[in-house]
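Next up: a single chain in structure tokens, the form predicted alone.
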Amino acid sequence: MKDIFEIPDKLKKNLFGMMGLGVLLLAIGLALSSIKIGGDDHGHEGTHEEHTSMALADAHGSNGALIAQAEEGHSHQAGEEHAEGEHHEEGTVVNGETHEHTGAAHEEAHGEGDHESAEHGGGHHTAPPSMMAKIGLSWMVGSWYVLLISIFGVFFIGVKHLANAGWYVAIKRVLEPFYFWIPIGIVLLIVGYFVFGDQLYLWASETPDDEIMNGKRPFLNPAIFVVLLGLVGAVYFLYGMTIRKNSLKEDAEGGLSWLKKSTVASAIFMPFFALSFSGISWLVVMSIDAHWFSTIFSVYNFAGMFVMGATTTALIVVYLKEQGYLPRVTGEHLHDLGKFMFAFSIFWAYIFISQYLLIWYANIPEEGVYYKERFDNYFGLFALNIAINFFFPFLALMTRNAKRQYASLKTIGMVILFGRFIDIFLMFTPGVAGEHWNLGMLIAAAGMVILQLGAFLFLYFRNLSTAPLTVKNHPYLEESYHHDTGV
């Protein structure tokens, strides 16, 4: 019976060959990043200051031309108070006069830049991205939908310790290496925010007449980024490696006690997991909308998590049967992993449904301006994204014999990590881009995502080779080979 992986050449290569196909769209998508299938930019980059200065334009309507009328007033004021003295009082009292009405104007104007920034979502995308912005998005697109595939494991094995679950014992394994990628997806991520931050996140610059942004300064600043995701890192890291060595030990010794060990460490986890998780899930991608808020956002992120998480276990498990491995992992196994890919499938579509409603029901405009952008100028990929990660899986695997079959659920399986990837396209582009995105944008993020996903792969199987692929001494280790579904 094989028990140890060992990595094939051949998938070696077809690694290697998957992060240069990722390089090769990345360079394209950038290249073709003129071609425009939405808004009107006339092909314009501009940099980031120029992008500022638009904002603030947008932002204050008439304000420049009436500060420079009053200034040009001031000027003639002055040197009339040079020429004639003996008129300097009523000068003054002229200019106090003028200077009056232009607080009072810039107050009127101010105010109804506000709204009209409320409207486009804070004039963050006035102008069309730069260079750094499209580089910038499809670095931090690729490391989130990398990095939610690793937390995945991590939070799996957890959530199986704590409900006492058996059926998993036989995957185990095959769950434990996903936290290796975890430091290197925090990194990327900072890394992102420091070299392209200010490309990004409006809150990455100084705002300082934005009150709303002012009010979120408390969390959306730098030392909050690298602190929290930091801290995230770390924890998600050792509690991954505290249960690999805790199996470890329990294939060489035996015993309760490494289970009682990893059981403890996960009731321990799963609390700093939830809170966690939701703050990174604000931190990383709802704040790329700076003025918008979701109190369910972070479950969103999680559902998209899940599926995904579920879909590339199930996928790595076909490869393995397919090779040779886990012998003892039967269809069942199988038939639960495409449950929750189905399962989980229909709760994003729960929470986006949940979400939207809410949001259209209050009519508030400082929250609709987030689906009304996605409405304007992305429906062709908001409808895209439905119809993939909702209607697809609830129909491809309705049946039983879907879930069971490796053709059936490789190519399914493969369907819903393209969507949603189109998912956490669409949650960070329009924030960046507005309605000057483009098919370019699109590619660009594609090849990131595919390149970082094929380094994960590679790490992955690397750390997959260095334990046998069957645990040993389980307490429900005869509980999940005799597993079945019952349906």
The other form holds:
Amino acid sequence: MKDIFEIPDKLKKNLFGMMGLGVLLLAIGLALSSIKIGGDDHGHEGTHEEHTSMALADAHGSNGALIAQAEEGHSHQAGEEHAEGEHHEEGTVVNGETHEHTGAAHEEAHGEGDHESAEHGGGHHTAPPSMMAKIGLSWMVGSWYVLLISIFGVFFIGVKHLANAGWYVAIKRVLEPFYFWIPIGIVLLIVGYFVFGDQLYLWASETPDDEIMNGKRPFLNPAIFVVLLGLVGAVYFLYGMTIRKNSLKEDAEGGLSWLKKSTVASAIFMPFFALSFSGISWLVVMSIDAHWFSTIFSVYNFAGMFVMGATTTALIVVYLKEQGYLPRVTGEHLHDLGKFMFAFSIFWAYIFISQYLLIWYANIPEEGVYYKERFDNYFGLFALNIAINFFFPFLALMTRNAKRQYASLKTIGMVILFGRFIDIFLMFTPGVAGEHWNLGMLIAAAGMVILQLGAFLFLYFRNLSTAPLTVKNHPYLEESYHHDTGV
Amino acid sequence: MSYESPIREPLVTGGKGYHDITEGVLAPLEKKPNMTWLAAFGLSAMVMTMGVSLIIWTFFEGIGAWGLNKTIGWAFDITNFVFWVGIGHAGTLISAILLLFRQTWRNSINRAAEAMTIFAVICAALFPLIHMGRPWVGAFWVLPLPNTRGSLWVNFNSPLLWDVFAISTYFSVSLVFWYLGLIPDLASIRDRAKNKIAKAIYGALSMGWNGSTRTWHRYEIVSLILAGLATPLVLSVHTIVSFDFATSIVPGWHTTIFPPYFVAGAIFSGFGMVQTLMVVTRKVYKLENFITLSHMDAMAKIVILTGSLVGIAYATEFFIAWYSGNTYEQYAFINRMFGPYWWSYWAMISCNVITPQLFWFKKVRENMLLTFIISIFVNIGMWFERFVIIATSLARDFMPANWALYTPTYVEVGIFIGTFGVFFTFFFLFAKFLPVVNMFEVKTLVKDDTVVDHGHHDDHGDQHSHSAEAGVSHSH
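Previous: the form predicted alone; requested now: the form predicted in complex with its partner chain:
All chains and molecules follow, beginning with the one already shown.
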């Protein structure tokens, strides 16, 4: 039985096809989203009335700063932004500083300040996003998506080492190459920040009047962004590389020392992971809604990360099995991966409801604004998110067979990966595009995810093929071969 | 079938066979109680009596006998409630989640941990009950009973009510689970009982267990179903307890990370208590071969995991309070650290976050004295955590004119100490009359090739064949 993976031409073709499709979808999406601007404005007027009826004084602020601004006599700023949106579509980022010279336009346009205040609650961007903003949005969504998958690889291996787990050893080699993408994903995020940052992040520009925003600047600034992400990229990569190296050495030399070394490395890595993962999810994702905050946010991203990582792993194992590799990997291993997909979909839902219910219940404007935006302008996606990320896997993965059969795992896995995209899209977009989002942006972001996923898989399989698919000499290998889930 | 790597430490040491397990676990049960047990039991019972007397005093006097005031309406009582509920979680985690994960090291600690869960929940439930002041009318406040008060119903919107449902479900499922696990072992005791009364009582309790294949088959299905049901309960109970605080708008209480953070803290405190009890039990009952150092090692690892998770939650809360730009949030956290209750905050940090880090070292994990000391720190720290959350946030609310401090009276302190009496009274009774280690599950961990030729047992006049013991009991 062959134990070294050779990339079949068909796979190569498919992956390049995937990247091509990604580029195509990106282009189509961006084109669609621009063509629709006229229609979008129309739709905008439609929602506009709804907002008027809903506009409440407290909805004004996504935070105390906005309220403070209003009190200081800046209450017409929201109106300015709106007017600006109407007249200066392209390239005007709506930040504190840009308002100053658009005041005139505002007065010529319409003067109702009340409805915009409600809109303003959601994001800082009341203007339709520029082309740069749309590309940046897709860029960040795609990069975050694939980065999370690759982070899962190192995280999961770390957990397994610390837990002294044996069952996963037969698929250890499948997990090892995930780390390869981490520095690429990190660089993509940093590049994304420098190219598109001012279109996406309120904090990437000066906001002289925004006290709350300025209060966060010791954390939300380019230096921290680069340093923290760089550190994460370096440490996660180094850890992944160490594990890979030890694993190959173990193949060659045997003995227990390599497992011990990897376990010690994992013990050092895991606390760093726990702290740094929170940091990057705040920096990259939460700060999109710059005024908003939620302590559970990093746990929410963690839960999603686990679901998509376990799903990707299961799909790759199924693919390798179908190609005739991994003869000692059985339904038992797939069953356990399936259980992880199932369990962490539920965990994701638990974290989702914890955040949602507490914010809904307390009804504090500065927090509630996050969901108000998503209710008003993204309700379809919001509902789909829960359906596809919780109800679907919960029901579909319930039975034993669903977790063991290739066909069902593939179908369910694909749907889950799509669901994860919807969730991540919903974390990024409302803060950038607000009510001006359209299907084009969704398609473009999906295109970017597919493009990066294609690239990720291409590098992944190349890296996978550099070593045997089964470890040798791992002390728990035999346990893994005899793994029995007990049901 | 399952295979175990030779480098793994055995879960039963000392070359014990089936019969040694039965003898080892049942020895304290079948002997007359010794002085140590009587003294410990007597002391616990006295402490319990003191607690009950003070509860009766509270009913007589009203909750004015406590140190609560207009600003701080929850303090010692609710702190104690959350403290005890949290402790219960380790038992459920061990019995349900570790069963689903097929972690066989749970086999020798699940019994005692589940018993601990039940006793802890009893202590916990006491506090909201007596906090009502007049619990005899409380049924109308907490149960959705049809009543003659028109359309006056309980407040379904309130997490306090959800708590009533969550905790009563939790208690019921834990009790059933624990009892179910006891049945095969009770049958073993029945079969070995020498006197008639014991035989009758254990016989009734074992519900006619006959150890047939069909009985075992049903038994296994029911356990798995109960484990499935109990798994969400591990999360739900403390999640809802956290909602009691987090659905409010009190700074320091309202934060979205509360549900998973409370669950992690609960498991942390629960394992702290399991460690405390196990260090003592394995020593006193000479169970070192069944509750081995690798069991203690595994528990220490869970303590360091959950303790660090709690530490990350503290850091997250603190960071986001700053990040939010909300002055009230910021003040709440500064006040925790440097306000009038600073000592409770630092007690919490040092006991929950700092001392458990010693468990990173294998030497510490396998040193029972240090494990015992650290586990006591965990218990103390988790009590302070709840006190910090509850009392410091209330002490400094939105209106400075209302600011107040809280000092417990001897009645509250006495009731809290009294619950330890309740807990240990139950625990000592359990340890005397029921097997503290799940015998039949531990037996699944040993390969007893002594069944045929391990001759010395005949000397004991034991009528049981080893194979019957493996199957736990005779069929009658």
